[in-house]
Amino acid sequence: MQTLTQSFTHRYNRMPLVVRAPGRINLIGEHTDYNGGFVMPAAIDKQFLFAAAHNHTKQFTICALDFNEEISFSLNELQPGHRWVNYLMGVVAGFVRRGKAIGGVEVMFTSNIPPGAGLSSSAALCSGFGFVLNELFQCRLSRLDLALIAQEAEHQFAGAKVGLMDMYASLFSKSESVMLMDCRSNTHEYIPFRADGLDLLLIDTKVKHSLASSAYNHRRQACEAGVKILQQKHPGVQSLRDVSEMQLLPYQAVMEEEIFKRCHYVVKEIERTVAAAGHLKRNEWSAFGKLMYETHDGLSREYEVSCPESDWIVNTARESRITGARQMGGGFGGCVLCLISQPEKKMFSQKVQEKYFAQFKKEPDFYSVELSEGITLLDF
């Protein structure tokens, strides 16, 4: 942090916020947010940082300081694309269309969240920065406005159809607590997390994602072709939160293959986190960890979203006696979720280590994380 306002003092003449945004990782539940189903989130140990002051001027100045790169902008210029800054230009849009006097700022960021890994960091970006012009400004916006401005800067400037999840996560989350969301109600519970003896170890495939490729967007499309189809009979089914299994499986001969077999993925996963949060409150983590496989599972097999790296870590893992392994994130990549007892982490990342690069001539990275607060104003 003191190297940022440093450098921000120094390039701008002024002293700034800070502001803090973190990552987040998601213990199941994965593709149920945007079908109105649950989630269980918490926001990590890797973070944007934020440095902002007022400019007195029209103009928005950002410096992205992890790549020496400052770009400004104003208010008549705001567009889509895929570069960071029209994320950022999604949130000032955002501000706008809810009738906030925001004027020019400058802001420096920098941040130790992997890109591409599955940890959220547009999330991140779109919501700290979004907290940064509300405290900068006095918008008054509340913590969930916040996450609906920068869900509707990545759907309408980057055009990743992502739902709330990972900014709600970002905003929302409580140290040593992970969150059981309700994803229609935009609700939470916080659920003690203390699982002892046991860590979080993120294994990074190193494989790259775009969570704005077709890829995604036709997954949602299929889950919303499913729900079309069950509202003829069903016409109270909203969303595939309001379907069962049970429900679900005569139309396997109705429906093409690929759609009953993402809603079957999803329906079953709303299932699989409702259970998975009776387990950790009963601190049942043998019964959380089969869970966590069995998501994998569905994500690869149903919903088609994994690769060959995660499969491979989620394989090794589940003949290695691991707790716990799952692929993360929107998918076609990322970060394998691990959970998995002290005395086994080193042994385990040597395993993968050794014979990942052998298989895929590649490096995977390991992170150990712990569970943080969401976005916060910082002292220094």
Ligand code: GLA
Second form
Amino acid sequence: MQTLTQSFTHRYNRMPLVVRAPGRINLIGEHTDYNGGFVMPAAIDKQFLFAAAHNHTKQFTICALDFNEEISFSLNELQPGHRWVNYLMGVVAGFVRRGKAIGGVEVMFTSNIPPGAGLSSSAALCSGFGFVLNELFQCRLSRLDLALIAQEAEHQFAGAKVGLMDMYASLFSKSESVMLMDCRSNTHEYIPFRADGLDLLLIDTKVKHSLASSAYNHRRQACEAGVKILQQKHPGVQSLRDVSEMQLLPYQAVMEEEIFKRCHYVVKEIERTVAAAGHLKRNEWSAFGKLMYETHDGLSREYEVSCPESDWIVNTARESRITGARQMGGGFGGCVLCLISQPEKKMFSQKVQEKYFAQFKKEPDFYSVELSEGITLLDF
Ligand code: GLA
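After the form predicted alone, can we look at the form predicted together with alpha-D-galactopyranose (GLA)?
Now the complete complex, all chains and molecules, led by this one.
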């Protein structure tokens, strides 16, 4: 943080406010957020840090410290174009749409969230920047408003039709807890995460799928198509949240195979997430871990968003009797999340490291994560 504030004052000759915006993990509940279901995310100890001050003009000057790249745009020319600036323009556009009187700022940011690893770096970027603007211009937007603005930025300026989980987790998380988020009402319950003797280990496959966002949008459309078919007989169905497995099964013969598989996965995943919350409250770790493996199987076989590398890591975890493991996030690579006992962690990591390289000619990365507080204003 010191380097950031020093660089900011050195470059812009002013004292900034400083904001921390974390990435997130998701224990279970994948691809359920945009289906009105439940998810179980938590912010982690990897984050964006922003230093910012207003400049009394209409000019936004943003410096990405990690790339040593500075880009400016004006409030009057919010056109998607440049990679990471898109996200920030999208956030500014969200404030403008809500009639908020904001002006130009100087912002410098740095991040230690690995991009493309399924840890929601773009959501942390958008939500953190929204939080910065809200503070600087005293806009009085709620955290939920900021999450919605961040989501709109991803939809409209980055073309990814993402759900609300990632930005919500970055904004609302509480340290040492996970959230059971209801994505229909956009509300949550905190559940203390007391996994004595167990760690959360992320294994980064280093696989980044170039078409991941179009494939993601395609999955979302398949769910919507399934809902339309179900509504013909069940007009009360608003989303897959309203559908039980029993109700869905007769549609196997009617729906296209692809649509049925996607819907079946989502219906089961919503069930699993609710069951997992019960296990978590009762500290039933092996039952919880079993559900993580089931989620992975669903992601791989029914939702078809896995990849050979993630499948291999999860199978290796299963063979090694690790408590739980599954691919996490939007899919097509990124990280595998393992729930693992502390004594096993070192040996398992070594085993994966050696064999993964032999198999895929890539070095995986390992991150042990702690659960952290959501977005905060920092004192310095
Ligand atoms: C991405 C999206 C989220 C969610 C997950 C899958 O992270 O940003 O909204 O849909 O994929 O669970």
